[in-house]
Structure formats: C-alpha cells, structure tokens
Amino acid sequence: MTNAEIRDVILNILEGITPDDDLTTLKDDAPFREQLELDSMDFLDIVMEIRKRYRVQVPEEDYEQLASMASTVAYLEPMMKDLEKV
C-alpha cells in the first residue's frame, strides 16, 4: 500500500467511528483528538479495525504514535506496503 492508500483506510475506519464529522478538513499534522470528537473508545476501535482488516498488531506502547494522520501513516507504512488494499 502506498502512503495515500493508508490515508484513505483510515479516513475509511474515521468514517465509521465519526459519521458526522467532517472529514474533508482532516490536517494531517494536527492531532485527532483536537479535530475530532474522539474518546478512549473510539481510539481503540480505530486499532482494532486496523487489525481485524489488515491484521497490522499495534502494541499499547506505540498507541501515541497514532495520534494524527501523518504520524499514523508514518507508522503503518512499513507494516502495510506489501498489502494490498482492502
């Protein structure tokens, strides 16, 4: 998968879990929870979508470096760039 690839799965997964957000004002390097109505939950339903999807393991510790798109495409791009989009 290429970098805009993982940007549209987890503006995909952002979707689902914030329907009446708009999505199209998304700043990449801003953090989700300050352009979002996020919580905990939330947070951990966008992991665990990645993973039922994509089966990419993100370990707890590295949960803070999924805090905005750009960081969270940084991260999954080497686990993801030999998958192919869902």
Given for the second form:
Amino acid sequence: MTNAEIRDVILNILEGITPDDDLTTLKDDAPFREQLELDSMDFLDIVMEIRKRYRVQVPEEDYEQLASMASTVAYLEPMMKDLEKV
Amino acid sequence: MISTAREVERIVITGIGLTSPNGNTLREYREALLAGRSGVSDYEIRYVGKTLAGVCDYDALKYQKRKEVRRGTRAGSVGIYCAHEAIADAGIDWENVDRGQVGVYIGVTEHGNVETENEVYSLKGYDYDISFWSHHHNPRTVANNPAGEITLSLGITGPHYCIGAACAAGNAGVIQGAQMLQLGECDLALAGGVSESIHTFGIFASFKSQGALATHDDPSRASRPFDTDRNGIVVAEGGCIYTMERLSDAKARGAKIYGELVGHAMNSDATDFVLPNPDRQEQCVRKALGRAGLAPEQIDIVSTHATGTGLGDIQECEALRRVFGGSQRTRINNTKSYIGHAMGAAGVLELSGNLPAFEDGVCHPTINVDRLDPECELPGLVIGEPREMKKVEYILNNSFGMLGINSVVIIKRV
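Which structure goes with the form predicted together with its partner chain, now that we have seen the form predicted on its own?
Zooming out: every chain and molecule, the one shown earlier first.
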C-alpha cells in the first residue's frame, strides 16, 4: 500500500466512526480531535478497524501516534506498505 | 408509607411518546387500531431464517446523530425517540426543567442479547480471538443501557435505570415512575418500556423450540390471541414512554392529562418458569382494584396481555372470567393481535392504544379471531369491530411475564 492508499483506508474508517463529520476538509497535520467529534472510544474503533481489516496490531503505548492523519499514516507505513489494500 | 396512589400524591400521565409496528405517534397508532391495521410483517434473521415480526420504522435521526445511532443500541434508540416525543407531547418547557429532578425508569424484558449475539457472530470470523471483541460491548449491554442512553441524549442528571420484568416490564416501568414521584425522588418521570427483541435470533429460536413461535402465510393474521387456530407469539420491537407528574404539578402548569394512575399491583406466581398461574393473575387484578377502591363493574376496558399461545391465553381468560364474569359494563380487548408481542414495551404500548378511549369512547377490537376458542370466551370480549361505549372512566391493563411476574395498572379519566 502506498501512503495515499493508507490515508484512504484511514479516511474510510473515519467515515464509519464519525458519519456526521465532513471529512473533505480534514487537515492532515492537525490533530483529529481538533477537527472531528472523536472520543477515546472512537480512537479504539480506529485501532480495532485497522486490526480487523489488516491484522495490524497497534499497541496501547503507540496510540498517541494516531493523533493526526499525517502521524497515523507515518506510523502505519512500515506495517502496511507490504499489504494489499482491501 | 405508600399504600395507594390516592392516599399520597396523585400521579398522572401528561405526555406519550411511542413507536409501534403500526404507528410512530399515538394518533397514527390509534388510527391503525381503529382501522384494524396490523403492523406484523415478513422478517428474516440469522440462523432462524424467514419468520414474522412487528417492525418499527420510526425516524431514528429525528433525535439522534448517525454516530449516536452507531454507538448505542436499538433499545437505546427506541427509548430516545420515545422520550423526546413524550416531552414534546407533554408541552414541557424542557429548557427550563431542572434535569436533576427528572427520573428515567424503563422496563425491559431482556437487554444485551442483541449485542452479545452480534459480537460472538463477528468473533467467529476471527477464529474466536478476543482481541477482536468490541470495546463497545459493555456499555451497550449493561442493564441500564436504554435508560442511560436517554439521559445522555437529553442531559438528564437525575436517577435512571431499567426495570427487568420480562413481559410485565412496561407496566412495571410506569409503576416505578409513579412511586418515585410519590417518594419525591424526582419531579418528572420518564417511564415506560422498550423492546429491541426482534434483533436477537435467540428469542425467536427459543420460542420456536418451545413450540410458541407464531406462523401464518399472511403476516397480518399471525398474531391471533383467543382464536382457536392461534399457534404462538409474534415477536415485536417498539417502545412507549410517558411523562408522569404529580397531579398538583401537572395542574400548576396547565398540562394536558391523559389519565391518572389510580391503582396498580405486581405479584409473583412462584409456580413455574413459563406457565402462567391464573390464581395469581386474579389476585393481582383484585389487588389493583382494591387499591383503586373499585369494583370490577366499574372498569370500562380491560386491555389483556394474551400473547397467542395455547395455554397462556386460556389462563388469563380464566383469571378475568373470575373477576369480570359478572360485569355488564366491562369490555375486553387485545392489542397484540395487531402488533405482536412488543416484550418490554408491550404493557405500556397496549395501555396507550386504549387511552384515547377516554376521549373517543371507543374500545378497539381484538383482530384475527375467526373462530373464538371456547375456552377463551369472556363476556365483553370485543372482536372484529370497534365497540362504541357511552363513556370510558377506567381502563385496566394486564401485563404478565416469564418466571411468573404479574402486573396490573388502572388508569382513570381525569
């Protein structure tokens, strides 16, 4: 998966988790929490969806890496670059 | 000490919010009942396959964001819809209500089965690795979930909990609300019951194994209490929540009053897990009448619990025959024949279907009785066509459940 594809995956996951938010204006470098109505349960949903779709485990100590789109993609790149997008 | 509603604070119903398989407002629901319109339809659910159910089509997004629907449960969503509708119907100035003095008391037959089944089903796809088990499972399945979701939606900071009372739960929620108002635990009660039961395959499968799941080629004719050819229960979802207030408070704000809770009773059979006991049912009805200070001849309408099972219907009719057999005045009907068995919502939903009789003077009929079972014959049973009545003063509502739980409420026209 390219970084753009990883971004698409995260965007698709976010669409499911926060269906009332407009994601077209999402700024990649700004924290999700400043732009979207996300709470801790929602972040766990992101982790769970990544796990379910790609069997990629994000350990709890790394959750802070998922703060923004840019940091999420950068964090996931080494784990997902060799995976096919589903 | 609380002995009767009349000796302490009088409690009244001032608003009604509901969703039924045949209506999403009291008006729609009442029109369907007077027109003989069923809400039962074809339905399919995992493992069970094709079956029948009472399905609601209320607009969940009227009071919830899509995210809230996703986060919560169907029972919570039904509760939120009904609670908002009840408050709007009551004409309460919600923005200026002390939310800490609002109590939420919601009857449920069961809760958590839907979410647990869904999670186990999903987990199978991950070879039962529990790292794929949802973190939403606990907040969705705690027994207070539907009531709690209502408090979250409305910013209510008073007490909330659910009353687990099998199929007597709707009445039990109403009784609990009244008692908490009398105790001063709250100034406004949101009380009633909800059902999400059509979303759990287990309830269908269990009734099927018990030989108590209704089947019929025509869904609208499947739920047929008192009919000789009845063959079981049609499971339904739904909800009904009342705003309940002390009469003095309701009068002070000039509220519309649907009726006053003048009598109620609950008791237990202590005889069997599933088979009802007409002796205890009779006692429960007489206890409610006694607390209301009423004779059977004073009750205008009896809203029965009968679900369409072979023995259950006969048992209730036996209990009612003993109490109301000599009453010339009393008319008896059954609302499950239209909507199926809405479980935790059934009692309060069926009562609500009858409350407009205080205004229109009509007893809606039991439908789908083509051949009345001789063992279900009752004087005053209204079948097929609505029955015009001179004036309706008192409605008595039965609601019974598994493990031998019985409940009766009596509502007086105000």
